[in-house]
Each structure stands twice: as structure tokens, then as C-alpha cells.
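Just one chain is shown here, as C-alpha cells, and it is the form predicted on its own.
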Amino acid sequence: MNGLISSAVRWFRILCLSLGVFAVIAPAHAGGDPAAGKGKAAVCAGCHGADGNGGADLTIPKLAGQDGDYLAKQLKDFKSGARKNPIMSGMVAGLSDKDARDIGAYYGGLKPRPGAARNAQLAKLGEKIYRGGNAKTGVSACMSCHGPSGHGIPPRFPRLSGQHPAYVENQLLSFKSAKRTNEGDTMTRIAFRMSEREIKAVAEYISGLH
């Protein structure tokens, strides 16, 4: 029996080591080159800010600290038309898949700047929904996919922490009306069940989450 246990433990350690090595190696193959991405992203600074933390228009998202693979997917979706935005469609028209990965890697490596909720009452309602959902209407807790601190679960579920509330609100409304469908039907189903006040509250809470 002891021999079997020792053997099982040994193989378990080998498996863990193998997975650990893979975890270190995999991102190098999957991600892009942030140094190359910096030059390619120069034109993006006008809207997303020189440091990726946004500019004057708060309906345009912060990109700093966002998962690089998630950003690359969004760029590809804008290019293919899976995600629609007339400005972004034009901006990404000439990007290759490598360009998208490089730009994603660049922004993913920038330091995100924390935000702050401005309406305490609204943020309190938003916290309740973000952390517990709404059982009566079937709205799932946002943190089940985006994490308790809003850092997301890469690459599918993006970082939300500190994002501009106007941008988050607009995206949730787009999911609610099915104008944005490039993330499958999960967000469409959740947002559809949310009231506009709940959407505004969640967006306000997220802005100060970190």
C-alpha cells in the first residue's frame, strides 16, 4: 500500500511540474510582442490615452491592464464585423492577427489606474448585484465570471476593475438590446434581465472596484 501511495505521489508531482512548465511556456507562444505593439498602438493614444487609461471621452474604454488575448480578440471582431463600431472598424481594417496580438500584449502590460465611484447610493446597489446578482429576475452575480475584485478570468472574461462607468453602461445596454453579440449569449441573457437602473448601478460600482 505504501508503495502505491509513494508511486501516486511521485506521478502527481511530475504532472504538476509538467503543468507548471506548460503554464510558463504557453503564454509566450499565445501572446504577442509588447515592444512591437507599442509602436503599432501609437495611433490609439488619441482616444485611449497615452498610458492606456483613457482620454477625455469616458464612453471609450481604458485598455491598460486588460488581458492581451481578450484585447486581440476584440480587435479581430471589430475587423470581421462580429463587433460593430464604425470608428474601430476603420482603425483595425489594416491590422493582421499578429498586429492584434502585439497591441493586446502592449496594453496588457500597462499599469491600470484605479477609478472611484461618484454616487455612493448607486454604487451600493451595484455592489449588491455585482456580488450577489438578483435572484428574483435571474441575474447572475457579475463576480462569478469577472472575479471579486473585477480582474476577470482571462482570456474569456475581461478585467472590469476601474473601468469608466459610461463605457460599462453602454456595453451592458448594447448586450441588453442584442446590438453586441460577439461574446455569445451569456451577457445578452444576463443584461436582458437587468433594469436600466441596475445597469447604471453596476457600472458605477465597477468604476471604483479594485
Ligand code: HEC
Contents of the next structure:
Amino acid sequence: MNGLISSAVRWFRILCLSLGVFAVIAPAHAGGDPAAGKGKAAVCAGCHGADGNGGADLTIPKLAGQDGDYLAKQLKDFKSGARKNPIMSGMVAGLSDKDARDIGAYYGGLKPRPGAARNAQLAKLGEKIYRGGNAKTGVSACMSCHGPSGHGIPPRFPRLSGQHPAYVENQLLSFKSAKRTNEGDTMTRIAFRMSEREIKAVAEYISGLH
Ligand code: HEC
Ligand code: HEC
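Now that we've seen the form predicted on its own, could you pull up the form predicted in complex with the named molecule?
Time for the whole complex; same chain goes first.
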């Protein structure tokens, strides 16, 4: 019995030690400090929601659970003008690179709230495109870069699952018209081949993906 207890204690020590070491060698989100980010994000809550899951305006994205490095890059791109949006460029004017990383780490650590598609028929067409693309028009399957559940592949391929459909639709239209080109033309080449109906459909499917 004593042997059993002491071996349990030994394993517990080993576990604590290895967790401790792991915490030291695995910093969250490339140096961003989520606690500092929380304070800096207070002004963002009015539009992006107190929990980062957005508000009533569905053209404003959910940020909760998005990759912190992707978010920091978008903030820097709004600031430099590489990504254009009159509202956001005003919001980031005073942010440093460190602020952007801290805010990214903060939102990246918030829990994303799942959404639900409202139009089942449209979502069904969207699912086909998301999973298999459109061979006739040369649209690639979204899944190959954004993952089967839309969780993304950080830091380059953002998370999409549960995002507001109006925001996703707007972004796809911006890529299609080459208005959003802050990460090269990968998405423009894809969206360019999509019809407006396909864009609506895939946005509807993504809103319920989790
Ligand atoms: C007045 C409303 C408003 C406020 C306040 C606001 N935003 Fe935004 N934000 C928007 C809108 C609208 C968009 C969509 C822009 C677009 O369509 O490209 C957006 C987009 C973003 C994106 C891009 C997300 C993605 O998935 O690519 C990030 C990141 C972001 N905001 C962060 C912030 C941060 C951080 C703050 C606070 C410092 C903030 N926002 C304050 C309205 C707002
Ligand atoms: C070859 C890889 C690849 C494929 C396939 C792909 N994407 Fe993307 N997607 C990207 C990259 C890279 C970005 C980041 C672009 C940026 O930061 O400007 C992106 C960004 C996006 C965004 C913006 C997210 C945000 O939060 O603002 C949306 C929406 C999107 N993709 C939807 C789709 C849909 C829908 C499909 C399928 C029709 C698709 N993507 C297929 C690489 C891909």
C-alpha cells in the first residue's frame, strides 16, 4: 500500500515537473500577453462583443478563438493600409505592434460561440463547395486550407467556423473584386471563379460549421 502511494506521489511530481517545463517552453501566441490585451481591447467590445463573439451587426466579425498571429497581422495591415476599411483603420491608428500581438492573444484565447445556418437548402450547396469545390469552374475546396471543421491552419489560414455569414460574404466579394489583397492573391483567385450565389451559399454553410 505504502509503495503504491509513494509511486503515485512520484508520478504526480513527474507530471507537475513536465507541465511546468512545458509552460516555460510553449509561450501562448508568439509573445502576445492576453492579460494586457484584454485592457487594450475594451474599446473594441462595443462592436466585436464583450466576449469577442460579435454583436447585432453581422458585417462585424467574431474574433473569439481566431488565431492570435492572424489577428495581429490583420491589425497591422489595417494600420498600414494594406487592408482597407474606414472603420478599422481609425480603430488601429494608435496601436503598436506589441498592442496588436497582445490583443490577438487575448481574442485568440476567448471561447468561440458556435453559430447555426438558417437556410438549410443554401447551406447544402455551400457544403458541396466547402468540401469539394466546383470542378467545372475550378473553385478549390475551402476545406483544403481552412480545415474540415473550419478551424483553420494557423497562422496563415484563418479560422472560419461559426463566422457571421454577412461578414464572410463581404470578404469573399472583396477578394473577388481584388479589394482585399493584403495576403497576396490566393483568395482572389478562388473567389474570382465563384458566382454570387455560391458565395452566399458557402457563407451560410460556414456560419453553422463547428
Ligand atoms: C465601430 C465598430 C468597430 C469597432 C469599435 C472595432 N471594430 Fe474591428 N471591425 C469592424 C468591422 C466593420 C470589421 C470588418 C472590416 C471588413 O469588412 O474588412 C472589423 C474587422 C476587424 C478585424 C478583422 C477580423 C478578421 O477575421 O480578419 C479585426 C482583427 C478587428 N476588427 C479587430 C478590432 C479591434 C482589436 C478593435 C479595437 C481596438 C476593433 N476591431 C474595434 C468594426 C469595428
Ligand atoms: C489555397 C488555400 C486556400 C483555399 C483553398 C481557400 N482559402 Fe480562404 N483564405 C486563405 C488565406 C491564405 C486567407 C488569408 C487571407 C488574408 O489574410 O488576406 C484566407 C482567408 C479567407 C477568408 C477571410 C477570413 C476572415 O476572417 O476575414 C474567408 C472568408 C475565406 N478565406 C473563405 C474561403 C472559402 C469560402 C473558400 C472556398 C471556396 C476558401 N477560403 C478557400 C487560403 C485559402
